[in-house]
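Here you get one chain, nothing else, as structure tokens; it is the form predicted alone.
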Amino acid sequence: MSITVETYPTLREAASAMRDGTRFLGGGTMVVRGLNFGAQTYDRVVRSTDAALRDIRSDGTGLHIGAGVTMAQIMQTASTDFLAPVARAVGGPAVRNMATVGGNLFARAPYGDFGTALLALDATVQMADGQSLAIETFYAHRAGSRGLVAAVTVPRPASGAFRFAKITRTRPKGASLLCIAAHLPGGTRISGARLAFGAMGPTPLRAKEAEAALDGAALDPAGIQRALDTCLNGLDPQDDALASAWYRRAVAPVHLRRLLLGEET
């Protein structure tokens, strides 16, 4: 099957060119891999050279990160230092040089670690058509989405309030058995916690009952116990070649405990 590749100078033009049988090429870690493995669902690839896709800046409401920003760029930029450990957990150096923020939002489990962090941080997804979507809304409708992501806006967390852990069989660059991102504002007593799990459902998912259980709690074994008891509610892990759903359910509270107590590495 022959593949047509079209390049547009702006993301808006690229978005207008999308149709059935077309994929957008960002970093290529998913689209090119699909082509190499003989994907039959698309025969046309659209890309854009829009410089705004690689932009990182403060926009007053948070940190604006273009959809074409790579994991390597996240690691090398001072203003995205709180996201550097998440980016570092995505593949090896070659993958991080190509994998993009926008592409990660469409990665299916067991991939999509960066999107899990964005969910915990309450990011906003900016679409090429000008729409702004809460990231949870974006994930809820991702399966039917045909729009292109232009950027994400991420509120910067207070120092020490954001934590991330990736659990994998192969360090440092294996796919996730699961990953956990936690935003824990409030200091000694947590207020407004957000917990997100990756590879525990078809998209990253929040553990909302566990979030509620942490409200007003101290980060000590007694304070977090109710959150551990309820953290699986609303999650939907699946069996795959890496782990069974049973195993993911068994170890998720263990790793959440370690993360909340600052023991996870």
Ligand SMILES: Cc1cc2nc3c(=O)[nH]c(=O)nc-3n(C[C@H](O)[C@H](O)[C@H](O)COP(=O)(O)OP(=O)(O)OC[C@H]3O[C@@H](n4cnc5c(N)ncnc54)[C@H](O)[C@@H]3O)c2cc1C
Contents of the next structure:
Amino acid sequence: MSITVETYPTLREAASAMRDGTRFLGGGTMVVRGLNFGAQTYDRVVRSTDAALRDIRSDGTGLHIGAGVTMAQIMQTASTDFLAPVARAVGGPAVRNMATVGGNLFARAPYGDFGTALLALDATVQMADGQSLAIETFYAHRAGSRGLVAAVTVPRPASGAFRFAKITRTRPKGASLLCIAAHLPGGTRISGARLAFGAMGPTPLRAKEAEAALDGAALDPAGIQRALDTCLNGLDPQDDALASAWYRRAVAPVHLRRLLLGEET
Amino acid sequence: MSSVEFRKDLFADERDDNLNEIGKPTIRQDIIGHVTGRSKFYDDHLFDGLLHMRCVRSPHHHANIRHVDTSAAERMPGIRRIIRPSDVPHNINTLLALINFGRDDEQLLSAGRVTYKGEPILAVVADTERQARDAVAAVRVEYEELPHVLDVEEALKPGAPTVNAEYPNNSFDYHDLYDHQKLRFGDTQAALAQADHIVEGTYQMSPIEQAPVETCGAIAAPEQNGRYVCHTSTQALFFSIGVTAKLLDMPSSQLHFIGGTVGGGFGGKVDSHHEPLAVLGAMLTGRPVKYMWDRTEEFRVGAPRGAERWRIRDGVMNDGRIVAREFTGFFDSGAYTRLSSYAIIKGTGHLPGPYTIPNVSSNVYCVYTNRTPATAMRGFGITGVDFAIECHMDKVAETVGMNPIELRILNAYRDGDMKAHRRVAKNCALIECCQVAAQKAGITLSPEAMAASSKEGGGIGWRAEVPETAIDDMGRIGDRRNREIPPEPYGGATQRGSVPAGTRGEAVVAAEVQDPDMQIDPTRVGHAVSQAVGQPAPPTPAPQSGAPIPAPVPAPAPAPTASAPPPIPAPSAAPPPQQPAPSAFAEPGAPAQPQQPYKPEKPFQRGVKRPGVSRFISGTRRR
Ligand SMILES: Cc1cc2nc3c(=O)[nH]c(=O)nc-3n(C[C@H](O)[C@H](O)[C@H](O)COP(=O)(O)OP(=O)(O)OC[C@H]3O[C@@H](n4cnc5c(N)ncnc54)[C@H](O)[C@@H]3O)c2cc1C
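Provide the structure of the form predicted in complex with the ligand, given the form predicted alone shown above.
Let us now look at the entire complex, which starts with that chain.
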């Protein structure tokens, strides 16, 4: 099998060149790795030099982050400071230099830490064909999707309202046993909480019952108890080389408690 | 700068401090090359027309191979050769055949049946690595899945699926007698009955991948005169030559192996799987062939340190003296033997750890399961059981309410003590290590513990003696197929024998080499061969009566088993109390009976003395 690489000046053209046996190249940390290991499902790579892919800009409600923005760029940009701890949690420096936001949305468990944070922040996914999808809808249909992502828009959380924890066996570069992103607006009485778990299912997933249980609650042991009791509902962890599904279920509420109480995770 | 602190104050009289290298920090010979990036690893040797080899591997833990269809793969571009089991001239070996330990049980490429996930059944040689990978993906294999077993104790049960055809009971055969390695020293059962506390624990280790940066591999190329050059990552060059010569049924004089710079080995590069396949590929294609694992293979099929499960049962007195220690150990060898059988011999020689315990027994099993075969990793045979022993020491300390460091000092080996495998302990240093470690950690020890010395108090009375030893003949080869027998020492025994005190058993001094081509010529061995080889060990040294200072810690009183039960007659097939491992180096007989000088079966051909350079070499990546 010989491999072909095609480069297009705009994302729209790249999108129309997608077909079976083809992968769009973001930073390539997964796509090129697959080629190196003789992937049998694709032999054609499409990429785009569209400068818009690397844009980060603020508009009225939030941030617009191009799909080609790398984790390193997120860490270096002032306006994305609240996402810097998440970007820093992805791989090592070499991976972060290449890994893109768009690629992270397609990473399979145990990867997808950045996407988990975007899910908790109610981000919107802008597709190359102009469609915008709520990130939850995007994830629900990701498996069958061939559309390219142009950007994500992320509402900026109030200071201190966004928390993220990644649980790994090795530090600093381990992959997630699980990760948790929490958006906790409301200060002393939480309202409209979002809790997203990574590596607890095929895609990042929200713990909606736990979110509801936090409504009006205070972030103290009594206030969060019902959220801890219900946080596993709707999650679907898998066994992998890092941990069994059983283990993931057993420790997820513990780490959620620490995150919500502001203890070290 | 070195972070090593040399405690020259300790054992100064046992050491010559005027040596040039020993006891001094030294610079690795190869470090300049490594830090300047100029060391040449096997993959830095460039060959014109290099072909690439990849293996077709079993996706199942255990399955019969019904049918293999390579027709599509053969038609693919760049495919030079598909190597089948029948292409391997002598397709069966065991790694330790070279020291004649164990029976051949593993094929280079497996025909008929696969017994672990990732077992290779075919090798594809192609112009590019990608072509080889694509062809591997295009080979169609029809498998009939079979029941598999992944747990060591499950594998020993009657009715467990047989993993390794050569060892149908799922356990290595020790000394043609037992399904486990026995160690018997004193009478643990009697001592346990009289101990103040029984402390039990189970310890389970996972397999550990050696994870070298350079994945295992080899490049072979035809040289002149029917020879093949092979650049390899091997840690065991002469093992690799011997294994290649045997599997390919060729004299080792036709193999020009070049190793030396290993990009991380740690025991994971002794299995000699790549060299025979690469050389075979070069023979069958007439071209240079590289066979190199990728990272996934390194982790999935590269033999790890095997998993071990240990159960320990101690008899402990209120004052912390350990009077009996029983071990039941299971080594998960995976589907083939490799080095696990030998690791157990090593491990048994290490029991009961660096402690003087008057009654020790152990049963250790080398168990076949449908998992990746295990092999060596740093301190193999020792590290796992040491982990178990030291965890257990802490448990004992907790039980008797003692500082765990003082417990270790109290029970530590001292010079002159008799070890359970019937060798006298010498150059002991555990007590001093404990004292220094406690000091460094800011832990205060009792004055007695601080005053203890490895050089004092050992080798006195019972400490120097081989006790009368209770024996049993449970666990004969094949017994467990018919009925469940408790795996513990003396487990299920109705009758016990006894071996009189002082009996040491016979030493196994030399194992014959399997391939005459590998016969060692005594005149070429780089060390003197002692006249005493094969003689019983010298008598135990007399207690050190002349010690200037009386031992500050009184030696523990003799264990309760000093009053051993009256011996019952030994069963006719009583095991010798000890069967030392065959030496890793086949020691030749005493020089008094000189052996025939080395003579190859076929005379050497031209080119042997002046190895021809391969006509394919085109350079190296580093200069
Ligand atoms: C050593 C290592 C460590 C890693 N550690 C982590 C970690 O800690 N956390 C983590 O989350 N991930 C980790 N990853 C996974 C991966 O690097 C990240 O998820 C990264 O963000 C993927 O982005 P990429 O641009 O490299 O994706 P690529 O490899 O380029 O693409 C990945 C997939 O996304 C698709 N894709 C990429 N961009 C788009 C787009 N704009 N539109 C549509 N589809 C697109 C590709 O077609 C492909 O299917 C690690 C990977 C490696 C190799």
